[in-house]
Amino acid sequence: MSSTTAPSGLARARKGLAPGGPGGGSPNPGNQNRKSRLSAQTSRTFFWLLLPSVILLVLIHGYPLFQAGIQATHNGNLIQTGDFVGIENFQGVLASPAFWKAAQFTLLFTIVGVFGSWAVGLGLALLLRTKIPAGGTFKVLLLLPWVVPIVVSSTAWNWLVATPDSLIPSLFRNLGLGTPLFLADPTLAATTVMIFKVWVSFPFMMMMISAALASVDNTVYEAASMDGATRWQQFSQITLPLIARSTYISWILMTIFCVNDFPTIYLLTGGGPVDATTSLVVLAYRTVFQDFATGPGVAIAFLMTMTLVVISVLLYRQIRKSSVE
């Protein structure tokens, strides 16, 4: 008898039924209806509360986006809309060598900016978890590159590397290493801009990772040490999985920051020399405000936006997939 009732009981349990019969243990239909009504009322309340904010966001962002779409499909300038040309502006942009050169630099700039700042921020966040002398003061000093206005930071870096008589080129010369022209040589200029981006961005990554690490219980590492796990195993199998969600979020934000970063590049090099540090946002600015070609410039901005949307969606899917067991 038990052999026949046990599978039956398991089957009924999977269906959420009690052993007493088909209706046994089922929720009260009256309670279900009352919960459904409360849920519907809550949904309507949230809808009416959110509606004014949604309308405001649509007016603030939707209208400029609509106007940008009009400009991207016309051959006008800053004063006149011009004639309708359809997708000719996008075709011209995609056929331009300058666009692909700027896209290549933007890609390299973003990769170095995101992963370089993340690596530095992760290392410093792990260091700050240890007991170091004057840890609070050290943390405040590490935040200075992010807190100081970008105009001040770029001016300081220009003072350090801009001319052959600047501090760092003079130091190289005194060491017998020649006089590198950090902002005049295309390769050195691109390298300098990317290092500068890492320098001004790592505090943001450090704070994101520190906040994620603060929620990790130290007993997890103590248990892993008792089981014989090495430091690398603890880092790769405990630390990285536990901060995975924060990592993906910081990557999304930093990717957006890097692609849209205009002042870091323009204040340091102006996009030069010979367009070696011209990113897509700098190219869009030049096209609109220096060449007065509004259509192609806005088309570049649209292409940047679509690329960022795709990257954000892909990383957001990784956020949803990442889970901590």
Given for the second form:
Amino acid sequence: MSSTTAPSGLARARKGLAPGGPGGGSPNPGNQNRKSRLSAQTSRTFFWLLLPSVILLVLIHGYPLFQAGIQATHNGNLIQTGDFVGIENFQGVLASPAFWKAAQFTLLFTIVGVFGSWAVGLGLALLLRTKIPAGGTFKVLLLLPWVVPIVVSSTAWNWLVATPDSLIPSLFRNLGLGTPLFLADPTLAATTVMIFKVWVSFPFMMMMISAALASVDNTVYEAASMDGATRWQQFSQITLPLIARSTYISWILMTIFCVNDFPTIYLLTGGGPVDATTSLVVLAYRTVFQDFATGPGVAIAFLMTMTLVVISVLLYRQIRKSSVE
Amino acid sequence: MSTNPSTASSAFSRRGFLGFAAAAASVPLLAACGGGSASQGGGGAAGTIKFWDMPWATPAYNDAAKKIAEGFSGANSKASYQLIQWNNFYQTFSSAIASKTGPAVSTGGGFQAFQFEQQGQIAYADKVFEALKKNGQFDDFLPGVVEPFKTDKGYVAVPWQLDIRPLWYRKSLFEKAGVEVPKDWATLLEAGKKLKSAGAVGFATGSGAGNNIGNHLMIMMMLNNGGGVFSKEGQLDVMNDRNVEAVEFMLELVSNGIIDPAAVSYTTDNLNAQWKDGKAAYGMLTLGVPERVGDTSGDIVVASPIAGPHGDKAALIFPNNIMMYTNTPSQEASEAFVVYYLGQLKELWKQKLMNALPVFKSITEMPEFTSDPNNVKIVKEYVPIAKTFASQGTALSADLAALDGGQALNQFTQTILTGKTDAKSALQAFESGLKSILKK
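I would like to compare: after the form predicted alone, may I see the structure of the form predicted in complex with the partner chain?
Then the entire complex follows, led off by the chain already shown.
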């Protein structure tokens, strides 16, 4: 799509521009200089205003990060630093099958958590955009999984699925589908934890997408309809591109939420059975506080942080790309 | 409109976003190296012994313990009381001790004193025992409860209560199934099959989130067969024949459905519910099960210890202790406080607030204690055969903390409870996991 010619039809619609609205024309050079001076002044003001917060943030994050760096490269414990061991803790962690098993589960948990909650959130956001009776009430009710404390919801889920006599296994049994052990079978436990994560997270996605959809002018769809676009074409070529930035941002945030998610897993399964639901953050916790191996545990946390930063950068580039397009 | 690229770019800068992402991504790091907090100076303000205690029973216990602690007045000192939750307790203690804001005296995890002793934070209790010998209380200790705390350098802690794992059964379920209460492994297997046919769980346990009963059961069955994780010399001895035999028996119970196939995921609440709902017929649990599950009708009672195939009998016990720290306003006052507190312990059992056995004979003879026949049976039949995690050895150590709460034992237990293994493979994996923890 060219940016030098005035867009029309679906092309205008993809940019979220209403028919006949602004969208073309070149900037005035005089205005641009004045804007540039103002921008420099604004930047300086912003800098001085932000400086105290930045210093505070550096102190708050910098000190623990520095301490974590020390712990990850020493063989001590929570009280004593111990001896310097260089990258030995990282080598040990990377050579451990438990780490790779946890990494594999974390990856799967994150993929299902991010895209599962996004798909459900998107579907519900689109549904709530239509005029349905008591839409506002539904919106509030749909937020409950996100609002309710995880301790409460994990307890509720435990009672729903934990024993053969729990509600869901009983339902399966009455339907002649056997008695699935949702938390006792490794595969089912992993699946249950992921479904629980999607259930907890979809309201966040729904809100993000609802907010993005709210800013899309309805006349865009009217224009597309007049151009003969089908419902699917409107969804795939208007809705999705228009919410792309929000989608990428929500993916980044949800990726971080999923990778760092401790309570969802720990409260429901404790990482079991037989490590089937042990994610990296659970493994890091157990290594430090159950095996009392501080260095390796912090090394796991470091590796997670680095991975998350890389993923965030990659997804951010995708946001930039979607902006340019 | 937010979809305008230029507007959005200025409002949402690359550096700003990356900064946010990095900050959010660093959460696991911050969490991993974060610490607890403490509100006072180390050991307590001048003249005040800071005593940290755990929620050993209902809140009424802590109220009574607080009253006792704050009633201390000796060695020109007084004492303050602080309740520390079990959740992340080791982190709470560690960070407080590291920042010199920890307690002068505390209760805590069974092996915590040994962990902190390794780190040079424990004040030895030899003078406390000398004082107890002088006031006559030393002779009141039950046999064998003091020795486990002796190290080459001195006593690391003083026992104050015993956490034991007796076997319990529900009478009505055995009557319904028409079987006798098991006396040994063979009758346990037979009874389990009949109980299962009657719709009951023949050997209830659990190893889900936060539930360590299953872990303790595995070790208890090894001890019950004359085995154990350690040799008499204190070396790792996981693969001994008695352990293999015990694990094979556990796998037999699993394969026969005598142990609930979902037990691997059972939390403490799930397990309690199984007892309360009349599903669990037999199993190893803590003290005070009727009160704990809310059925004091007398249908749930302590069973006699069972014998292994070679005639061995054993029960698992955790001697909980009071420890003193080097960071104290006055070591003399810390010692005086511990002696004082031990002298007041009977009040806790007198008020029926404790969910553990006392370490003093005189308390086991109090009418408030003996009025519960389950207590009497445990003291009479279980205490004499009780062994610690250190078995086949006797010396407690910091390593036992990693065994008790560590990943190796939990993974081993869960592997057995899922039944998808053989005894030797499971024990080998357990041994390998323990070795990797203990060398760290």
